[in-house]
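To begin, one chain is listed below as structure tokens, in the form predicted alone.
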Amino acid sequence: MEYAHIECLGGKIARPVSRSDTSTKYFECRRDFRLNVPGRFVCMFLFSNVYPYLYYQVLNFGMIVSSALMIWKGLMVVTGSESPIVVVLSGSMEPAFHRGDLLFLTNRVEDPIRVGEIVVFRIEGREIPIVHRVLKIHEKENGDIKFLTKGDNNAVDDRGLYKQGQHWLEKKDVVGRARGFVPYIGIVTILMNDYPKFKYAVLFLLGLFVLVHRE
């Protein structure tokens, strides 16, 4: 027989459950209308699964987990970019694309850079990738291609924005090469970069659901 504690009014008694109840719920809440105080909750705390369901529900979250990261470098493999899914952040490509569009990466050597492509690149001393359109080409007697980039809405081109001394991008700042986009649906990335304690409530909750739900 299982044991289930009871709050009643400020004190606690303990009472018998079976362990079907117990199966199923953490805990129960419902008012007692024997108690003769209007209002008043009686609460069991039903316990004798609890520390199975949540080393369970911890396994699953880990799963879930894994199988994100495995589908991200299985992404990865496929497209040949390391960041194969990039967020918009600022408005300097608009109208080709909007702060918070989502856009679809390849970067395959064998792919040749054609003026008017759009790329998303690295630069040193920068964390954040940029989203801009490749505006010249150079290339040089031995092969090797350098480019000139510019977003559709500035009204220069990046030299300003590249590290100091450096007057045209290589492949090898090449992040990868827009192939397609999903408009808008990147903004809630958006609002957790603007504002750190919406991105915290927002994994929270995201772990509170996979603890308890059930299914």
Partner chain sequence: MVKSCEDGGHVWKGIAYRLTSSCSTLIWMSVSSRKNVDDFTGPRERSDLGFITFDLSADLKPIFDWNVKQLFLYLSAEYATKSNALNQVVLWDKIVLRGESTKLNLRDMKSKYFFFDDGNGLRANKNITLTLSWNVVPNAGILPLVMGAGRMSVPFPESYETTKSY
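Just so it is clear, the structure is predicted and the values come from calculations on it, not from any experiment. Here the rigid core means the biggest group of C-alpha atoms that line up within 1.5 Å when the two forms are laid on top of each other. Numbering follows the first chain given and starts at 1. What changes on going to the form predicted together with its partner chain:
- With the core held fixed, E141 shows a CA shift of 2 Å or greater between the two forms.
Now that the form predicted alone has been shown, please provide the structure of the form predicted together with its partner chain.
Partners and other molecules have been left off, which leaves just the chain.
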């Protein structure tokens, strides 16, 4: 049986499609896309109705990660400290701070170091920052300052902790001054450090949550 060609928009000929209903003949028009790579991504974004869900989740995850990074970097700039939030790791400042408390730091140059302040400092050659209180300062006219620290819960000052031959701390050793604090929350970081399995479990659960969470 002859039949007339059915034209699609754009000039192509419609292709016959077989269906179970034999009394009617079906034709279909298909548009072949052959876009370049960027075009394909744009197309996927604009017209795709096959992968939107997975794509959104990946995009979501990427946005969460970059937002977190932006907030952290922003905090670093605003506070002037390379480590604006630290977790208290030892009990040397009890009963004020316990292991696991979170401290918020600033390290602005205009803030002079004065006794009684809680400073977070690093000893040269050591990674772990220490949170103690300033006990003594000697400041020269030009602003050069040397100071001594002591933990509230320690019987003696920190000279024993400093580097061999080092008697004082200087501004360059300071990571920041503690301005605010929240109890307990940092215990998660300590747990993750001490028990790697816990860390993997947390990361796994986070990943799962992001992927499964429906907007």
